[in-house]
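What follows is one chain in structure tokens, specifically the form predicted alone.
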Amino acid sequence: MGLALAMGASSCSTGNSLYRGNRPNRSSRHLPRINISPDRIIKETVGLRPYRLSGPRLDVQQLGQKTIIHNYGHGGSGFSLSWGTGHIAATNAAASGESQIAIMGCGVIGLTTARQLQEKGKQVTIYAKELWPRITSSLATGTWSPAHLVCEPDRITPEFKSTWEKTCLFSFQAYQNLLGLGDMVTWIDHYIIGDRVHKETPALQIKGLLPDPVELSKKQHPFRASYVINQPSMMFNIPVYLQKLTNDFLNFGGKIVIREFKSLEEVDALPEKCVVNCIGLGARSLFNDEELMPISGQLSFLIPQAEIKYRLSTPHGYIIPRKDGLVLGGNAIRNNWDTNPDPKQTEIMMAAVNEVISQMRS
């Protein structure tokens, strides 16, 4: 897998660091409890994640007279990176010399590449089977997870973990520059309950990025779980902010296709001489990768709750809060092509937080 990079992390600060020594006891002992039931369950979706098991496939191809620059097999990881990927990608198709360039897929990944391109002065169009909100993006669950379901753990080498800590970095600047337009991207309070078990550093992740996690004692949270962690996060309304992105290409004037592509044969034929490859799951076929594989994720979504404004996570489910819903999801099933929700699948999730709910202090 290719990695090069054109892009350097000094200007992306990890703050945070510097206020290690001093930082406030995050607690909150009274908490708005959510209501949790199957009558509130306005929707539910399953998406199926581009996982690859050597990660993200970011390198450079010829085709015919095409140059194809890939940027896809994200796996649960493709809000996160979108911006660190697309600034890869943008950068290897600007050096192509072209100036009118093609994007296949139009769900994050192709959209934050597109726009990173038009900044670099490039006439771009973007040729897409669906768009929003019928893309894979739309099913997504919107929360800031840069190292969830990126490549299998055995695959992980220092170039992989190097591009990653740099591509991390350049998107987690850019979710800070658009806090403050509207509730698009948030930062929310995070309470994990679960066991107190020793677990192993995580191979990938950059310490100082996020607030560290801090274990409340039982006088700080209203939960009767004798472990409760709070970890402050980011999360995104998925649809505010695709419909944004969506407009900003199109404002700036980009074009976008409807066209699926069903061979190569079909990509060779498009009039740009530069195509970016941002399909996900469709490459599987379209460009024969093999290590491409699907991993579902159910999510159901129950009526808004406006006084939710904190995420819960337990061993088996989890609940965000989020404009559209509160989304309750957790689960993760490799090689599982199938989309349709399995009502075991949120008889699980649902009891997992609703036994947490229930014993709530007040």
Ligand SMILES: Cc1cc2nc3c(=O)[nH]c(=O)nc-3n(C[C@H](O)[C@H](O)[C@H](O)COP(=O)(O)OP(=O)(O)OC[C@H]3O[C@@H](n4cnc5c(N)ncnc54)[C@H](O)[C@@H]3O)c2cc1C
Second form
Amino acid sequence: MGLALAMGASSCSTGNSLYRGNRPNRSSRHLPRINISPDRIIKETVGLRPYRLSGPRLDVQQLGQKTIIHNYGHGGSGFSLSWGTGHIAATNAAASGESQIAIMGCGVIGLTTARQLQEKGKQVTIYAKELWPRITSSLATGTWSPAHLVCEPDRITPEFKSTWEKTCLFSFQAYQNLLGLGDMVTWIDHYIIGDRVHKETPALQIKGLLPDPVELSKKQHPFRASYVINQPSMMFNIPVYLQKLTNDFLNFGGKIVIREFKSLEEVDALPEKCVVNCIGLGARSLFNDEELMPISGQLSFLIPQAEIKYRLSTPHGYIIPRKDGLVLGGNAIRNNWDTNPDPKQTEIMMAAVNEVISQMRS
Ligand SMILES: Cc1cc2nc3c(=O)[nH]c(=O)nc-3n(C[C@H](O)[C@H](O)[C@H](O)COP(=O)(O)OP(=O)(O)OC[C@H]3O[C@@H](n4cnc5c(N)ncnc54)[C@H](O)[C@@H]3O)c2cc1C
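If the structure you just shared is the form predicted alone, then what does the corresponding form predicted in complex with this ligand look like?
Below is the whole assembly, all chains and molecules, this chain first.
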């Protein structure tokens, strides 16, 4: 992010206040049990997080006849930061004065940028090699995780932090505006077992954004673990959310063209003079960005259980109830391009969650 992300960020404004309430200490001693076993797996996926060592790239570049606005490299925080970095990219693209804007890439980053450009009255065409469900954005867990695998901890400068905070706040507010539209964006109780909470990048936190984490006493939870945290969090129902973004884009006159860019000359040949680059990991070869690498994440989808309305995280695996399945995940393998599910990874994550569930008091 660095210098690049600072551009235009000062115009981010949430317009609303953050969560400030005092959360009552509720007792949830009885929770329905999650049914987790290999024979309940209905699908497995491996997605490649577009991780960039110094965080998302958002600078503006002059390339031949084109003004290129970058917006890629969001690692494990792309859904969470998308509206905020999209706001910066859309502001920079609007500053070009062009009325027709090209966007490369139709993942969550391209779509949220496109919608914000449409709101500024621009005619937008998205050019993309692939669409849902064959893109990284379709393979995400879908939780509010704005600091997860977003950059190397030693690259967090005060400038980076300030811009991250602005994009995070902007996105957070955008998601609050989507609450109530079915179950696209919802709030959910999150139980964190063990020490996972301390492993998130502590330098990137906004006090008061989420309700504070509360350490529960043994009487307040059904788990046998000695350390249990409760913190409500936000989650996104990925298929329906990506569908809504795409439908909104098309309904507001947007066009989608299937096209793969293999060289910068092909980008230069586009009819639009201003191009927003939202191709995620694709920027590694097209823009020769060696800071970019995949961090793979494997998910197993289990048969949904309508009664499960909480999320559970352990140090080596988590489970999240989505409409399209109970999502088991929790791994992150750096520089791994292999998108074949690995049964060993499933075993590790399932064993971690099962250890907690099997010891739950009934
Ligand atoms: C397992 C997993 C779990 C995750 N969980 C979360 C989470 O809970 N919360 C969260 O905030 N984030 C999460 N993420 C991260 C998030 O999914 C990504 O940061 C985000 O999807 C990146 O979106 P994108 O639009 O940049 O990339 P993509 O979704 O990959 O979209 C890129 C687009 O560019 C196109 N493209 C690429 N190269 C070219 C080319 N050469 N020419 C033309 N088009 C091209 C593609 O076809 C595609 O349309 C998770 C990721 C994974 C893998």
